[in-house]
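Shown next as C-alpha cells: one chain only, the form predicted alone.
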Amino acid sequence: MATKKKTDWSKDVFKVLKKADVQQIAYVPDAGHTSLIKMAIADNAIKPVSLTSEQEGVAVLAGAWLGGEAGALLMQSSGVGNVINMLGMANECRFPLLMLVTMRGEWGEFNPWQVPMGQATESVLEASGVIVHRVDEPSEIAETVEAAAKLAFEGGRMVAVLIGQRVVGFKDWTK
C-alpha cells in the first residue's frame, strides 16, 4: 500500500535554481513538481509561467534567454512527447534549456497510458540532443540539478533532469 510518498527534495532544488538565477519557470500542473511550482509562485523574484502545452515552455524559456533570463520547464514525462519538434529549434539555435522531469510508467504506475512515454522518455531525450541525468534519490536531486543548470546556462545546452517515480511516489486510487 504506497500512497504518495512525501520528501523534501523540491525546498533544496528550489534554493539551487535561485543560485542558478532562474528567473523564469514555466510549467504544466503536475502533482509532483507542486511544490516547486508553488514556491516559485510565492517568489516575487520569479516569473511563474502555467502551461498549455510543455512544448510552449521551450519557446517561452528560449525568449526569456534572449531577454537576458535563465529559466527552467518543470513537466511530467507525458509531457516529453509534447517537446519535441520544439527540441530541435532549441538545439539548433544553441539556446539553453534546463528541464525537470518527473516520471510517470515506472515503479508502481496505475495508469497503462502513463507507461509508454515513461519507458520511452530518456531515449527520446537522448535522441533529441538532450544531456539526461536521472536521479532515484532524493538526496541526490539538488546537487544533480546544480550541475544540469551549470552544464545548461554556462554551457549553451538542453539538459532534463529525471526525477524518478520512486521518488515523487505513485497515486493509489483503489481506496
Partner chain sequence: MVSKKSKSWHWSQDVHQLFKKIGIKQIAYVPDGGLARLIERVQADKSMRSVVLTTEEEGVAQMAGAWLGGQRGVLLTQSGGVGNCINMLSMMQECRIPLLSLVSMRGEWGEQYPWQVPMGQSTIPALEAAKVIVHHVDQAEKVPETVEAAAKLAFDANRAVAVVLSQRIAGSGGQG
Contents of the next structure:
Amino acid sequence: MATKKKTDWSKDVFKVLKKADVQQIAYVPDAGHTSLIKMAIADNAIKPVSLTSEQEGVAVLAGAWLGGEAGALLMQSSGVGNVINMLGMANECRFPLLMLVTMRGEWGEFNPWQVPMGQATESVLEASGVIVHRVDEPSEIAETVEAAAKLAFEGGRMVAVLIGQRVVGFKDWTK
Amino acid sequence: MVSKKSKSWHWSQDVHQLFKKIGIKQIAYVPDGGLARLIERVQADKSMRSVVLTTEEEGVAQMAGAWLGGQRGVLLTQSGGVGNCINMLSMMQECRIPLLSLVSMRGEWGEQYPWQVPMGQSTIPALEAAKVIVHHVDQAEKVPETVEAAAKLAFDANRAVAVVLSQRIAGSGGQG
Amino acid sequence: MAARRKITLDRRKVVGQLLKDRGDLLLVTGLGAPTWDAAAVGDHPNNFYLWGGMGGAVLTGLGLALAQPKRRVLVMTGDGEMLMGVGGLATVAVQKPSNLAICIIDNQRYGETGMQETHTAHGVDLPAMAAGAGFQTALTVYTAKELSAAIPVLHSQPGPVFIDIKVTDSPQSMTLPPRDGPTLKHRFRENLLGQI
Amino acid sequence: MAVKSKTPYTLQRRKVVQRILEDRGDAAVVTGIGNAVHDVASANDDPKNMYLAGIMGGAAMVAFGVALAQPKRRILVITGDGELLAGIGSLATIGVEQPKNLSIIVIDNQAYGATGNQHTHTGRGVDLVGIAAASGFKKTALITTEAELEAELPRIHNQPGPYFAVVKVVSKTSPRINAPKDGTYVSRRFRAAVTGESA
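Now show me the form predicted together with its partner chain; what you just gave was the form predicted alone.
First the chain shown before, then all remaining chains and molecules of the complex.
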C-alpha cells in the first residue's frame, strides 16, 4: 500500500474542495479518507461533522445548502447502503450533493462480508438517481472530484465519486 | 377464489393464516398504512411476537438473529424503509440467511405526494441491486399465493425475498 | 424513565404559542403532523418542511445551523421521526451548535400510518437520551406553565437545547403547505440568501 | 483526530473479553465488527459465537432476534462504541421489548479502531449508559476497573435483563487473530450449536 501516493491525492482533492467553496465536511471515518478528514479538521474555514450513520450526512448537507453553504459527504461503500432512503429527499428537492466514496469489497478485498455491498454500491446509487463517477487512477482523482463538484453545485445534481479499492489499498487481515 | 371476492375478504386474513401455517414466530415492522390490517392481525395473535422498530434496518438484523436462533420471522416495511436496509441486507446475502419481507409501495400507482416518488421508483432496483429476489404483486387476490411462494423461496431455498405490494392494492395510504 | 403524568396539551395550540413571536427564526419541520401544525399556524418563507426523509429533520437543522451561525434554527418534529434518526442527537451534541433548538411534538403515536404507539409510549425517554448524548439542556413539558417556561429556552437559550412537549393524540384538521420540494427549497434560500 | 494513548483508562480489551467469556456457560455471543471479532475469537472460538465481521449497527438487533428465539439461553453482545452508535435506535426498540436474556457489553476505546483510531462520539461527551437507561434498560453499568468488572459478572450472565454495560478500555490496538470470517460457515455453525438442528 503506497502511503505517499494516498496522501498526495488527498491533498489535491482537499484543494479542489476548498476551491469549490466546500465549508461543511460530514463523514463516517474510513481508512481511505483518513488524510482528507485530518485536513478538514485542521482547516478553520471548514466545519467537520462526524456522524453516527451516513444517512445523517445527506440531511446535514441538505441543511447546509439551505443555509447557503456547500458540503461534501465522505464515506465507505458500505455506508452507501445506509443513505438510500434519505437520498429521496435530495432527489425530490434537487439538492446538490457531493459524495466521495472509498470502495471496499472489490480489488484485493480480504473481508468477504464487504463484498455484497461493495458490488452493489454503483447500481444502488444509480437506482437512486445519483450520477456516478468512478476513478481507479490516483492521478485522476482530483480532476474527477473537481468535475463532480461542478456537476453537483453548478448543475444541481447528486454526484458520487467512487474511489476504487485499488487506489486506497487493501487492508491486511493480520494487521 | 370465490370467497376472496366477497366484500369482507381482505388479503391480510389469508396471509396471517399462512404465517401461522409456516410457523412464523417473529414479526418486525415500522407501522405503515398499507400493512395496517395485517399488523393488527399479527399483533392480536399470541403465537407470534411483534416488534415495533425505530428504523427498518433493525428488522433485517432481527430476522438474521431469529433464523440463527431457530425461528422464522417476517419483516414488514413501507417502500421508503427499503432504502434504510440496503447495507444490512448485505449480511443476509453474505451469510445466505433466509429473509421474507413484505413491502408496501408508495410513490407509484396514484401517488399524490411528490416526496414519495423518488424512493418509490428506486425501491425495486435497489432491492435487486442488493440481490434480493423481488415478487411484485398488484392484485389483492394474488397476495396470499405470492407470499406463500416467497416464503418457500426464503425458508426452503435460503434466499432473501421481498413481496412488493403495489400501491394499487393498498391505496395511497397516509398523507406523509 | 419519565414519570407518567397526565397529558393535556393540544398540539396545534402549542405550536401556535411556539411560533407566535418567531422573529427571524428559521424553522425545519419533520414529516407529518408537525408540518401540518406549522402550516396551520401560518405558512412562512423561513419554514422548510420535510415531506419525506424520515429521520432527517434534526440533521437538516444541524447543517443549517452550522451554515447560519447568527440565526436561531428550530427543528420541530414528531417522536416517530426523531426515533428513526436518534443517533443524530449524538452527532449534534458533539458539534454543540449554540443556535440550534430541537422541539419534539410528542403524541407518542405514528400519526400518518394509523396512530400506532411509538416507543415513547412505552417508557423511552427522549430528553434523557438527548442528555445521554450530551445535551446540557433537555426537558420534558407536560403543562401550560412548563410550556411558557420552555418557549424562551427554545428561542434564545444557548443551544443545543432539546425539549420534548407531550401532547394529546386528538385528531387535528390537516393544513397542507406547499409540497413541491424545489419550490420549498428555492423559496427558503431566496428569502434567506437573496439567491436560489 | 487520532486518539492519543493517554486515556485515564487501564483495562485491556482482550483481557476484559476473556474474563467475561470465562464464565459464559452455554451463552451465545454475537460480536460487532472489527476488534470485537478478534477479542471474542481470541478468547475461544466457540461454535456459539456469531461474528458479524462486516456490518455496522446490527449486532444488538441480531442478538435480540436470537434472544427471542432462544428464551432459555443467555445471549451476549460484545461490540464496540462506534458499531453501537451506528444503530443506537436499537436500544429503544430493545428497551421497549425487555428481553430478559440479553446482555449488551460495549468495549469502549472511544475510537474507530479499524479505520485509524478517529474519535467516536463517546470520547466527546456521549454517555452510552445514559442513553441505554433512557431507552428503558433497567440494569446498566459503567465499568472502568477490574473490581467493577468482577462485581458486574454475575449480572452480565444471570440477572434478568435487558442488561447494558460500557467497559472503558485503553485505546491501544490489539493484534488481529485469524477468526473464521466466512458468513455462511459461522452462521450455520452457530445455528446448529444453539438449536441442535442442521440448517
